[in-house]
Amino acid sequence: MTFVTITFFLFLAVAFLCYFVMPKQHRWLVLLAFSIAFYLFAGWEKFLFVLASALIAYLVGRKGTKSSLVFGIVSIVLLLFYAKAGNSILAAFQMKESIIVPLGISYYSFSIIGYMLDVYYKKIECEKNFFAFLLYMIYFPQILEGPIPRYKKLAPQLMEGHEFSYERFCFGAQRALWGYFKKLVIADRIALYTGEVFSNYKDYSGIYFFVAVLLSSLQLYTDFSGCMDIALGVSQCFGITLDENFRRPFFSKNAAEFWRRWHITLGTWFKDYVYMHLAIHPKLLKLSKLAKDKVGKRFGKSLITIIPLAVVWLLTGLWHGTGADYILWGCYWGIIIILSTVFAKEWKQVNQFLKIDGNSKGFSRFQMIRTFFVFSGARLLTAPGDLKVSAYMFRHMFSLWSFREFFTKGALVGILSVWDVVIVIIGTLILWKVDLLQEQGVEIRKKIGQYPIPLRWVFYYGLFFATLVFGIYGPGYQASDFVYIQF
């Protein structure tokens, strides 16, 4: 049951219904069931998997000692190795057997890894109600795609039982409902053309394969963030507060400054409990100090951010997948963080020799393009789905350009109408719009809510309406799942 089903919103009516009519002390309970609930419509065997892993953070938690938080990792990253490598390792064996593949494991699975860390370093105290703990792991509008939340903050507001808020729950809708319009209108529309693409590459050439990496791009945003407004906006309904895992990354100006705004929980995770501990473990300042002694003392302080940043990107790119593209993918994004932290001074004198305005409107909008452009690079190894199929892309990305056929016997005609065109074009316009008021600092739904009722109503029903008569779906047609939820 994924958010853009009919069966979901039924759900989520009667969750809604539940949770406010319980008595407050036992709201917490309402939040299980429906999250029990909800996890079980992925099949019940998924559902043990996650118990077996939640009744191990939790007896890792109880213990507090350094044998079992060892045990505890260790297990529930071979839960998770098992769960995306196993189909392949049962490939390579030429095994036809299917593994089970738990729902949101990728995303449980370092939220659980991180309360067992907190608990045995003494950050937080553990938790002594399983069903609590299991509320805080499989909470529903978390579960698919994230965010990735801390205990500290999440798990107190799951039990505290939320007054029902008019405003509040206007204000959830509404983000919500921004969220399916991202989903729906722009990215199930692009998804069109960049599937058709992609699985028929070699029906296709040049200014094909540029337009699809460059839409893909714009897709995968447009799923994800738009996953995460409804994942946030049915929270605030309840009265929780999830955190924000988007703040608006392509108007980055590099590539860190990127992944500082994209998937943001992710990045901070690996951050807090992979990249500090090594920036600060005793063998790599051992290291780096014979370095400066030996080679000198740039390269010797430089080794305490190549490393670590190694490693995380390394994991990063096997968090979203076991393959070759993924763990050139991390590789990808690695150097380029890399190179940039480390030569940030060179860059800066290479500006200066060029005599560029590093802090002009035109610079910044070329840095904006250039990270734009950077990410739909990692898009290309990793969107067609095989190597070899981007390889053959990149190969014949730059040949056979024939703007005449695109735009008559191509994409207009052959996979795109005129009217999804223009759809696409406006959907991204009023994004970016939307985007660049919020990069501004103005709260757009306060805003909206400053004006009078009949104004106000326009903006959201004609939302609604743009939603329900543009999104992509109907007769026939079941609108694709979440890019994320393969993560």
The other form holds:
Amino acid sequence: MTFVTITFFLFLAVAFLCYFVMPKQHRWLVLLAFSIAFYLFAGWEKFLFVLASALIAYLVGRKGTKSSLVFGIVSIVLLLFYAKAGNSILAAFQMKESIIVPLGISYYSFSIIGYMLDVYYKKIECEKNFFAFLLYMIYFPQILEGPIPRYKKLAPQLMEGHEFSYERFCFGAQRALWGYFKKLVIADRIALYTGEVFSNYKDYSGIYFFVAVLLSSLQLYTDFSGCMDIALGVSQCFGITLDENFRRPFFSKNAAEFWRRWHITLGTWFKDYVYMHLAIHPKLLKLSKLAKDKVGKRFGKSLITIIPLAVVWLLTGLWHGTGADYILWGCYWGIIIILSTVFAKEWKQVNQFLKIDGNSKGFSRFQMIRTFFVFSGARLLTAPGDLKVSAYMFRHMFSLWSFREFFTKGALVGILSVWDVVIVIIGTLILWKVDLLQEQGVEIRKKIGQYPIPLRWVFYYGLFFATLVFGIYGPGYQASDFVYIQF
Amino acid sequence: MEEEILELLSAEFPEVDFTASDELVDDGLLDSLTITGIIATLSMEYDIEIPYEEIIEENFNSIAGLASMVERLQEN
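Can you return the structure of this protein in the form predicted together with its partner chain rather than the form predicted on its own?
Next comes the full complex, this chain leading.
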């Protein structure tokens, strides 16, 4: 059951009803029951994996020793590795069977590893109630694609038992609706184009590849951030605030800033649990001191940035997938971020030499467009699903640019209809305007809430019917799975 | 100790005004790269090991917090 099924809406309606009818102190049990039910929809065998992982992390937390921590982390990482690489290993041995991949394993594995480390380093108290711990791990709005939660922030909210608030419920529903708009109207419509070009790449070249790669960036943003809007909106209806995972990433001026705005909870997880541990490790500090004495101060100082960042980006690639495409993807981002961090001073000097005003609006816009292209470069490595296809597309991307063909028989008639193109453009313009207003600090839902009722309902019904009418779904069409579910 | 650390860190990180706030981390004046840089500088200068448990806002929010952490770790 994903967020774009009728079953989910029915499931949600019953969940809300049961939650707010139940006495406050038992409301967390409703969340637990529905989270287990949500998981069981994916298959009871998968649930056994989750149960085993929960038990490991729970017992490690209770024990609190270094050896139990090591055992816990190794076990969870091995289970994660099994889920990520199992099918590829079976295929390598030409075995036709496929393995059971637990739903949301990448997300819950990281959340429980963080929990075990936080307990060990005494940043939090361990959870004594196993079922409360299980709820933290599989709380259903976040199990599909995150956000990756922190125990300290989420667990107390889950256990609290929230009063029904009409305003909060409306805000949550509006946010979820906005997420559905992004997913069904924009992402799934673009998916028709990118899916066709990536699958039948031999039939296309030049401008088709260029447009497909750029559109796949927009598709991923609307798909993933749409799913997050649904998750955060649904959770808000219960009165539970999940961490934000996006902060308008396409307004970023460089790669490092982009990753502070895109998939935020994954970035902060790596920062807190990998980067910081490595960067302050005595052995690395010794190496840095040695390099400082032998090679030079700057090189020594840079080592404590370069080595942890390289490890973090390799692991970030592996988290997304164990194939060569994602390893290369991790290296791509790692190299860009390391170079921009280590040579920050030189980049500034280049700008000064070229007499570029770093604070001007024009330069800021150039930086944002550049970041979008850098991101799209990374999409070229992974979106086609095979590095050979990526290489083929790259080789043919700059040849045979036939605008005429593209606008006559290609994009408008062959793959997408004129109508689809118009909807994508209008949808993207609305998205851009909303993101821009939010970037300027406007709280859109509050602002709309202040309008007179008739105008307010124009917005709400407009969005609702736009999603209903223009969304890609219906008989004979299966809404695409959310892209980040596969991770 | 406070003055010594202020002088040392101001020389290493000229872009940061360590006297601007008593909540350097909470106010966003120190990012993770700078924090790890501070840890490296203090570890080398005072020959101490700063364990992960010590990386909390309280220790990094001000020069006074850093000085008190260094003194505590030197005693151990």
